[in-house]
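Take a look at this single chain, the form predicted alone, given in structure tokens.
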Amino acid sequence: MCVSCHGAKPHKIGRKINDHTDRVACQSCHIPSFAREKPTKMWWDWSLAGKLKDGKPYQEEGKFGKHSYMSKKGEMRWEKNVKPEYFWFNGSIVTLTAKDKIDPSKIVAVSRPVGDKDDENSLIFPFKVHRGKQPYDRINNRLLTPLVSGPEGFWTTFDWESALLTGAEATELPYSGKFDFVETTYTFPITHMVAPAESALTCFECHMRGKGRLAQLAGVYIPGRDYNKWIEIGGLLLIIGSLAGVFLHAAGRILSAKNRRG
């Protein structure tokens, strides 16, 4: 981790940002946004792979240079200077394998990172989120392993059913000879690329409400972020009794200083 080099109190303007250092990984901050000068692959659908063109496989190209399409992958989107999405994070991430079972009604994530706010460990941390599509056993409910390569694989028959019998035969794993495409998500802990001090992320970014960085940061209150009526009533209170202990504590000075005077 950065501080294992910096320390964790590396600032030494704006030293108030050293109070985050405990919750907050200096990547949140100072990798503003990643694949700024390369593009970065951030969705790819294989439910769109296998389609022909008279007959032959064909591709697509899209923005940057990248394929949009390829008849052997299917659809992918590329993109540039992407914001980073934020979690809890303690430097362990679980991932499936091909004999967890899934719940396909919901975005199955494959593999995501372990992390909570009552964790000491976790610090808030920047991730790629990468999503897409893939086969999986609608009776097993199981993500599938298709065979891609060689005379058998889907790159050369263009055929779902007998890569996907293949790929089990070959891991020796259940299939049920029923599938469907299934929505995915796989997180990557964004650590290169680190941006210029200046560069950093302001306060406002993700203390605003509604839309900062942090708004799907779920179980902390985040000044700014989040309202609370008794917080801020509270707040409000400690101002206000902090400003009269000022007015009071000048006006016993003043008082003093007359009665001396007299």
The other form holds:
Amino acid sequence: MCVSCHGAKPHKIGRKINDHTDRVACQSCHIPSFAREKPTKMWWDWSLAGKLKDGKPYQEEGKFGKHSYMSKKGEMRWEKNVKPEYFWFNGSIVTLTAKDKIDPSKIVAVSRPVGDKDDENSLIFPFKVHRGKQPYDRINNRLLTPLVSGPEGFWTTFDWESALLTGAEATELPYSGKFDFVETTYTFPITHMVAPAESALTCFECHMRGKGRLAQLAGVYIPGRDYNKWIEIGGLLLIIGSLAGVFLHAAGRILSAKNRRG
Ligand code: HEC
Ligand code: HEC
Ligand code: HEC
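Form predicted alone done, so how does the form predicted in complex with ligand HEC look?
Below is the whole assembly, all chains and molecules, this chain first.
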């Protein structure tokens, strides 16, 4: 953990930054974006797999020289320099299994972080959210596991019906024979790729109304983001005040360093 080496209050200037570390993970401020050098796959739509040209599978290249389409796997999108999404996180992830019921009228979270604002072990943590579409059983409301390899697999037959049937037989799970595709998400906590200290998030990237980094995060009052006329003005003053404190402190250190040298 970051705190194993740095401690929970690592900031020398700007006391206000240290006030955050009980609720905001180090990674949230110090990893402003991920996949900064190499692209990362953000979208994978299996429902478009199986298209053929002249009866043969094909591939297309898109951004960053990466596949944007493959007959075997469907449509993909790659991104670089992606802003994370932020959730409360206590270190656990729950994952769906092929035996769990899903609600296909909504986006299905194949995996999601566990955490809550009222849990003292939870922090606001950054995540990569990988999105896509995958097959599910329309009658049983469960995700399906197609067989892709081998002579009966999708990559040979390009036929979902048989790939899903043989997949269900292999896993010994029930399959009604009726399938469709549902949008799903998969979450990865982001902890690598700490940026140089000067690239850490600025205060207003979170303390901003509307488009801030934490715009979607519920359950916590964030001055500047949340609107309440009087509290808002107080909150902004608080932030500007603490910012001024940071600068004054820094200026003080520079001046006293100069004095010492002189
Ligand atoms: C609210 C945002 C925020 C959080 C949370 C945060 N930091 Fe920082 N951190 C900053 C900023 C801003 C700087 C100063 C960057 C600069 O030098 O301009 C900084 C600087 C640092 C530095 C360089 C030394 C210094 O004092 O400037 C280290 C090391 C550091 N942070 C580690 C951590 C660790 C470890 C955690 C978690 C315990 C953490 N930070 C949590 C925003 C944050
Ligand atoms: C194994 C110990 C260790 C761990 C774990 C660790 N760090 Fe560091 N970190 C260091 C050392 C050592 C430095 C260099 C300190 C220096 O140069 O004064 C450093 C430097 C930094 C800096 C300043 C970089 C700069 O631009 O000068 C930041 C920010 C930082 N770490 C954040 C983090 C965050 C966030 C995590 C967790 C994801 C983390 N560290 C985990 C040991 C660690
Ligand atoms: C990663 C998003 C993020 C960044 C960046 C950030 N904050 Fe915050 N801030 C929060 C959240 C979330 C809360 C509410 C939770 C809490 O009280 O710690 C908060 C609360 C506050 C509060 C009110 C509570 C208190 O501790 O007084 C102040 C003031 C504040 N931040 C100032 C700052 C300043 C100054 C900076 C820049 C140095 C900054 N924040 C950067 C997310 C952020």
